[in-house]
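In structure tokens, one chain follows: the form predicted on its own.
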Amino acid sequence: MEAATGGAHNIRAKARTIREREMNAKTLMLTSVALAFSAVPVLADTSGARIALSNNYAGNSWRQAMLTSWETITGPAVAAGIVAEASAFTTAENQATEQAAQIQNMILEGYDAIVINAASPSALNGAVKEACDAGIVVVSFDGIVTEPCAWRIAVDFKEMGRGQVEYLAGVLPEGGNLLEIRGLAGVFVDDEISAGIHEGVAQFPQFSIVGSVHGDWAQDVAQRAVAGILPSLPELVGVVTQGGDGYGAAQAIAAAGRDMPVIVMGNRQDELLWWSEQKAANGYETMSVSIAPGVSTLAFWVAQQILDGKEVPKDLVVPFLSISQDTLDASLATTPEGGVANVEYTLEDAVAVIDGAM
């Protein structure tokens, strides 16, 4: 009887120990989850927020990658209840008037924040001011707006242009003739990069720009434009670009049977692949630079944080993404076919950028 009683006592003791262990494990798990959520600076304030992306143009691989990045980051954010909606809209034409009308529609539809890649730095200011007056948070990126009520996220596009000429001065110290391929006419980014390129030529006067064409940041457009101007140009030592145009320029120059100059690339996969092939075949050397398409995801998180009550400076500057001869292979390996070398931002990344700017 005593043995039976002792056995039952031992069983009950073991059961208590198991329950205590289970409770401790559950407590530890819940504590870990709580700590994980407390590390993410999101309040419940934005769970019902609706954010819209207003995009003025989608006619090249960079813009397509930008939209894909937006979906990649915002989809899970909506699913997790961080925001209620994060829809993307692109105008049919790259016209400021059309984008202004799009923004006005977003105001009427009651969005809490509008993230804008703008067709013009100033032509949208009226619509942006209307949005701000309606209590809507407006965050512009890449193609930024100058309306003071809006936030702006950009790289130093002038430096991106000037740095290309500085690089060429390092590999071609004697200088020579350059062809400039510009982006989409009338867009802030095009004007800024071109201004930087001309500043670079003023700094390194051994170079001369002997021709300029608009490639619209698209390989096919750039190829046609370069093919059209080549017969009127002297020998070229370099081609300065804005992104999405390097491979098209190379194709046009090769088809014309001319010596291949140093073409600055723009982080597109076809450019990197061509560069890699030329590097393997004859030691071809250049560099590549562009703004990462994933800057759209930074703009999304910045808008979310502003809605969440975080103090955010009106102007945020992010570094451009450069690829060198040494990092080419690794960058190419992680860039999808038809895509662009990219960096996407998490909420924690965005908070770090904001805090760093403060």
The other form holds:
Amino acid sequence: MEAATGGAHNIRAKARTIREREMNAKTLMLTSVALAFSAVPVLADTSGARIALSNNYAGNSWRQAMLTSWETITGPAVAAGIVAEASAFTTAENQATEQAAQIQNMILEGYDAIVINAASPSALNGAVKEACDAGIVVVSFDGIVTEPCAWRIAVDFKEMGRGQVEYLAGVLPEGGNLLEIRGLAGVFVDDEISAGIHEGVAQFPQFSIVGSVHGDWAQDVAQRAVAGILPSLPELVGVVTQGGDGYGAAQAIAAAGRDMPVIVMGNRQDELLWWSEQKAANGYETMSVSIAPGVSTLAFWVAQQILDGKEVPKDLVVPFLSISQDTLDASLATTPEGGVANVEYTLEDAVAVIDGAM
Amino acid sequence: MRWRPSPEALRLALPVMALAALLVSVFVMRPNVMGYNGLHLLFKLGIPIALATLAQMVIMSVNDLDLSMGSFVSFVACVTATWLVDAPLIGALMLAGAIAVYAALGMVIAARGLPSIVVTLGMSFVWAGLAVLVLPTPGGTAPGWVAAVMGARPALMPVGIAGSILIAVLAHLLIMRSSFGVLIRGVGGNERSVSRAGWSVLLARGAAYATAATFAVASGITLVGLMTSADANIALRYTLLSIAGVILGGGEFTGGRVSAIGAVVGALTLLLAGSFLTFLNVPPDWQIGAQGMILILILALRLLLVRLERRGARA
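Shown: the form predicted on its own; wanted: the form predicted together with its partner chain:
Full assembly next; the chain just shown is listed first.
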């Protein structure tokens, strides 16, 4: 019945009530939780809602997969009348000022929710606050924003780094020397993953990091960097990585004629393919971990659920996508050539993630 | 006698008309923009862009080009979001030091006859490095007074428009009406005659660079006021935006022919072009190309006007 009287306005009012409710006393918490659990998605509630994706960058395979996932999931959702519109906008230059202007344009366009993969965790806060003040639901994911009025679907990058060392401690209990391949210098994600790896080494002191290079999350850069540092390194038992650099490292180590250490992979198709070839040839064992680009679809459903009136905690953590020796073949089969292993979320998956965080 | 508009006014007419045309199209497409709130959002980011464009304009008025504008403004933003909050005095000293470096650069360029493009391109990496040193990971906060000024809601018109008008008038008085302005435009127009008239080109260039740096510092500070925090890459695109804004506003690469009001109008036109294309639902992949097309279109119109101007002068 709400949609018939112009849904957008009601939804915005509803979003505002949610925020007020949040700010209000804890006594309300119990009732809202109860409400959330009893709420069955009512299609009419968001059928007039317009959701926009503000994306800062589209220049690598991960981001391309992210945008494709957004289209695959939101297309049917729009067709089924769950939401009225779900457009994706990418800024051309990966700049915070450009994305802030883009968000301001979205406010002027009157979107009900904005889903953001942000160029900077803090430099968009002014624009995000402006959007919240206009009654717009803002959900950030992957590149999150720190403005308190926005929702965050964050990745625990530290845990991603620490988990690699934990895995290595499982397969190499006696420990040894590790080579660390880092990402793009000065980027928040690189700092976080690396901090996690060093935490892991502190936790499993049988390992020591004997060398560290920047692979920029690109196979060719990683290959050059690893080839450059290899002659100065002692024997390696493992290579800890950030994704997009495992295949390049393997190439460089193979070219140097060294024994192949356990290289942690990052879900890229070329990495998985190399791993499966090695597995077939000599039973090579490792693991692969990264973030599924389909996290954009989780953010979409979270925005839809918030508009629908569901109580959603401000901070959600998205699970990693890990590939093990057993799931390798299945993952490789579904990963497009040159792409990244992916998971797309359905409405039910998203509700499960939200309820899990309550 | 028939009244004939001055060449200066004619030059300014085009960017003003372009801005008006874009504004009208945006109003037609999105009538809800027409209120105070809509205009506030539309022009909010205009002040820092206008200031950066004016900085570039001052450099261009002495026949130079500053390719470090974006990274310099980013550096200023990083200092503003950190030192200017925690230790205002040290922060202010750092910014004053940066202006002094700019003045020294201008004098080195004048004394050694260096190409400004090469010097400023090199400096862009210095500023970018310093910005990362000051603020290694994105963050910081805006100083309270900056946030208060930029977040103000004046009664008559949104802060973006009021600020742009104020900046344009002040810059116009400084560059077009003061003897200092005449001097630096003279350096761009004919360096030799300025030095024969007894002026020091060295000092004039240094002063021009210091003035430009002052505008750029203001740009960085206001930018942080709007964004509420900073990162080392926050304003990199200002380099190209500022050059395009000056050209769009009727300035030229040589000859000291610049217009302060034109530069501000040019900057706002570029800002509006972005919104215009978004409202048109132009896919993002095409937006840079489409922005370039708008630029070429306006420059082509200007060429036509210049030709008319010449014909008028001959008659």
